[in-house]
Structure formats: structure tokens, C-alpha cells
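In the form predicted on its own, a lone chain appears below as C-alpha cells.
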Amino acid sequence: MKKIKSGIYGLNELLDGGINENSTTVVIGSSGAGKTTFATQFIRRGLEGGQEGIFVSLDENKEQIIREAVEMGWSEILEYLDKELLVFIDASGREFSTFIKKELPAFVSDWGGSRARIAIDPLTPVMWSTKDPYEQRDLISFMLKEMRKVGTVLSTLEEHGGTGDLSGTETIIPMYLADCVIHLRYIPLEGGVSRTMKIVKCRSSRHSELSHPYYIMKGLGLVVEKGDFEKGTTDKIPQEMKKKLLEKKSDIPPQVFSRLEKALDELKDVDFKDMKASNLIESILNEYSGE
């Protein structure tokens, strides 16, 4: 699976080096987390590495993002409009059913290959349009395959509640749809604010599964803490359970024997965390012993 850099300074190692390429992310989080500021770091990235870039807006106009990208540093942006590297698409107070089944297939026509970077924010009114979870499915799961075939894509959504759990109805649908989703959580206090960032999933990719912290810094935006995660490069786990394996080659299939060897060499000393080797070694040779 090839990477991308997110573009967000801290979380590539805790993705297993980037955002998988062609791939859907979603981040969720409440008024203020950073979602959008999220959202134009990716797109940014993806123009300084020569990609182009797509920011789709079901929300705010396209001014009030480009104002926010500049106050936060990223004056830039005007250039890559005037060079038309970056496009911005405007659904904001559209009847969202027919943007995405009429309108969107035509512009993914002419962008389709084109590898860019698409951020799609929020995707909220959409779930907000119809009160039909069938139809609020359809129309998210349609919308972020047509938007694959021009590219990687990351949207944001809003989380309401306030209970930071990701149990609110609006969250479930794009969760199950996306394959990565990253959860901001962000809790004021008094005298200030409480930040984390947590990967809940990411398809295909090794990834940290702790909570954590994160600044929103003029001129860097997003900036994450790696904290207590390890990225793991050590093998020496999986080479000694090969080993095992090798000792009782006769005994298990040969295509089951190519398959395990090459689970094996993709896994990391961290994969196993408090797993004993030793008794998932004994598991499988139990699996095929008597055949």
C-alpha cells in the first residue's frame, strides 16, 4: 500500500508512515477541534509535492476558508487558486442528493486519474439532508467512490453530543464507509482547552492506538505528540516463529506454509504486543496436525 504524507506535522509516524494512497479518510471531531485546519494542511501538502489539490465545501464558502487558511499562516493558497492547482467546489445550501448524483459524476469525468488531493468538509449536511439512514448511506458511500476516482480523499465531520465517545448516530455511517478514521477530541477547560487525536481505524496500515495530544499553532497548524508510541522496526518475533514453522514444514500444507511465511515477514516485534509467540505457534501447527 503506498503512503502519503498527511501533511500534519507528528501523525505519519503514527500511521505507519503516511495516509494510504487512494484511500478514504474520515475526521471527526467538535466545533472547534480543527477539522477544517485538518483539511487544508492535506490539501496543502499535497500541492507542495506537486499534486493537485480539490477542496469540496458543503458548508462554509470558499472565502471564509481561504481567509481562515491565510490567518493561519498560508498565504500561498492565492497563488495555487490563480495557477488553478487548487479548485474549489462550492455545494454549500445546494439540495445535496442531486450535487452528488448529478452534478459530481460530471466533474469526476473530466478529474478522474488525476491523483489529487480531495478534502471534503464537513460531510454533516449530508447526513443532515435525509433522515433515511439507507439513503444517508447511499449517498455518503456513493459520494466518496466517485471521489476515489480522481485521488486520495479526507473528509471531516461534526461530532454533536459533547460525550466524545463517537456514539452519535451522525458518526456511525462514515465510520463503517472510510477506511481510516481519526477522532479529534477537544474538551475546553477553564483557563484553556484539552486536545487529543486518536486513530480509531486505518485499513491495510499499522497504526498507534493511543490518545494523542495535539496543538493547533499558527503557521504549523495541526501538531501532533508522538508520546508513549513505539513505531516498532524489530522483527526478531516473527523470524523465530519462521523458524518454529520451518521445523514442522512436513506437516503443513505447502500453500499454507507460503501463505504463513509471508504473513509473517509483514509483521513487527510490536504486532504481538502482550501475545505469546510461542502459543499462537502451537495454535496453528493444532490447526493442520492430523492431515
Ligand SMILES: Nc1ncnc2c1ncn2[C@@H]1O[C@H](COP(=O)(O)OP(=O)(O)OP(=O)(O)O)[C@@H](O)[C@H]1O
Second form
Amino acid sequence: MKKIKSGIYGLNELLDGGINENSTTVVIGSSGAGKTTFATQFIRRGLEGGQEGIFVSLDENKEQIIREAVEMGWSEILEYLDKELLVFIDASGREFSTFIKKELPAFVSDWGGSRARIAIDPLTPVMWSTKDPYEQRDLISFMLKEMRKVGTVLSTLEEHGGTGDLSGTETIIPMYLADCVIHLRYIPLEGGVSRTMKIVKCRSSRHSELSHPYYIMKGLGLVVEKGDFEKGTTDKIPQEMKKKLLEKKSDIPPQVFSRLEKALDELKDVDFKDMKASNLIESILNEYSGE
Ligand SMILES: Nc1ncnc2c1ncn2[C@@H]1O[C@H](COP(=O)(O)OP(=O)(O)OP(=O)(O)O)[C@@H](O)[C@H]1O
Ligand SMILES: [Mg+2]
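So the form predicted on its own is up there; where is the form predicted together with the ligand?
Complete assembly follows, chain above in first position.
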């Protein structure tokens, strides 16, 4: 799986190097969590690396989003817009089913390439455009699939209530459909705010399961602290297991043995969490004993 850099300092380490290319990511957060900033950083990082950007706004208008980006210190966005390397689609206030089923596919077939970065900010108005969960699912699924044809998709989703409960239909449907889900937990406190980021799921990628403090800083945008997530690259445990299994090679069918070796080469210490490697070896040997 090819990885692309997220544009958020500190996040790539938590995602085994970055976001999978041509995947779909949903960033969930309440108002003020930093969703639009996240989406802008993702697009901006692509532009820096020579990728094109498509910003689909379903809520705020183009001027407002650009104003906020410039205010953040990212005025080069204006040059990218001028050169048409960044394309802005303002769908705020539109009839979403026509927009998604007709206009987007026309846009996609005109586009040509498949290496752009697409930000959709936020998906929530599409969820609100109909009460029927089947139609909601159909619209979101169709939209994500279409946009994925032209590149890597990142969409945001509003979280209401602020309790951190992601089990409502409004969040569940987009979460199921996305490959990767990132939750920005934002709690306004007296005299400050608390911001923590958690990767809820990420298909086809190893990822941190911890909560990470993040900050929003002028000029840098969202910045994540990787904290204790340090074990990402070491592989002492699986290599040690390989040695132990080698001693028992004759107890394991040969084709299974080579598959196990291969699997262990792909694992890192972080994958083992609190699991005891010695117990796992025992279970493996038990599985094939007597064969
Ligand atoms: N220029 C800036 N300098 C410093 N901090 C900023 C700047 N712009 C935004 N922020 C911080 O980012 C926060 C909001 O970010 P953003 O607009 O991305 O949130 P959001 O999740 O998209 O909110 P909403 O749901 O209301 O659209 C602000 O409340 C502020 O704390
Ligand atoms: Mg926003």
C-alpha cells in the first residue's frame, strides 16, 4: 500500500508512515475541533508535493475558507488557485442528490488523473439532506467512491453533543464506509481547551490506538504529540519469536512454517501490545501438534 504524507506534523508516525493512497479518511470532530484546518493542511501538503487539490465545500463558501487559510498564514493557497492546481467546488446550499449523482460524476470523468487530493468539508449536510438511512448510505457511499477515482479522499464530519459518543447513525454510516477514521476530541474547558486525537480505525494499515494531544498553532495548523507511541519501528519481539519457532521447526508443517516466518517479518513490537509472546508460541505449537 503506497503511503502519502498527511500534512499534519506528528500524524504520519501514528499511521505507519501516512495515509494510504486512494483511500478514504473521515475526520470527526465538534465545532472548533479543527476539521477545516485539517482538511486544508491535507490539501496543502499535496500541492507542496506536486499533487493537485480539490476542495469540495458543502457548508462554508469558498471566500470564507480561503480567508481562514490566509489568516492561518497559508496565503500561497491563492497562487495554487490562480494556477488551477487547486480547484474549489462550492456546493453549499445545493440540492445534494443531484450534485452527487450528476455533477460529481461529470466532474470526475472530465478530470482524467487519479493522483489528486480531495477534501470534502463537511459531509454532514449530505446526511441531513434526507431522513432515510438507505438514501444517506447510498449518497455518501456513491460520493466517496466517485471522488476516490481521482485520488485520495479526506472528508470531515460534524460531531454533535460533544460527549465523544460516535454511535449515532449520523456518524456510524460515514464511519463504516471510510477506510480510516480519525476522531478529534475537543472539549472547551474553563481557562483553556483540551484537544486529543484518536485513530478509531484504519484499514490496511498499522496505527496507534492511543489518544494523542494535539494543538492548533498559527502557521503550522494541527500538530500532534506522538507521546508514548515510540515502538512503531522496532521488531525485537517478532524476531525473537522467529528464533524460538525455528527451534521447533520440525513440529510445524513446512508450508505453515514459512508463512509464519513471513507474517512475523511484517510485525513490529507495537503490534504485540501486552500479549505474551511465549503464550503465542505455545498456542501456535498446540495448533499443529500431532500433524
Ligand atoms: N489563524 C489561526 N490562528 C490560531 N488558531 C487558529 C487560527 N484559525 C483557527 N484556529 C484554531 O482552530 C479552531 C477552529 O478550527 P476549524 O475552523 O478548522 O474547526 P472546525 O472543526 O472546522 O469547526 P466548524 O465545525 O465550526 O467548522 C479555532 O477555534 C482556533 O482555535
Ligand atoms: Mg469547519
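C-alpha atoms forming the largest set that superposes within 1.5 Å between two forms make up the rigid core. Just so it is clear, the model here is predicted, and its values are computed rather than measured. Residue numbers count along the first chain shown, from 1.
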Core-aligned C-alpha movement of Q255 between these two forms reaching 2 Å: yes
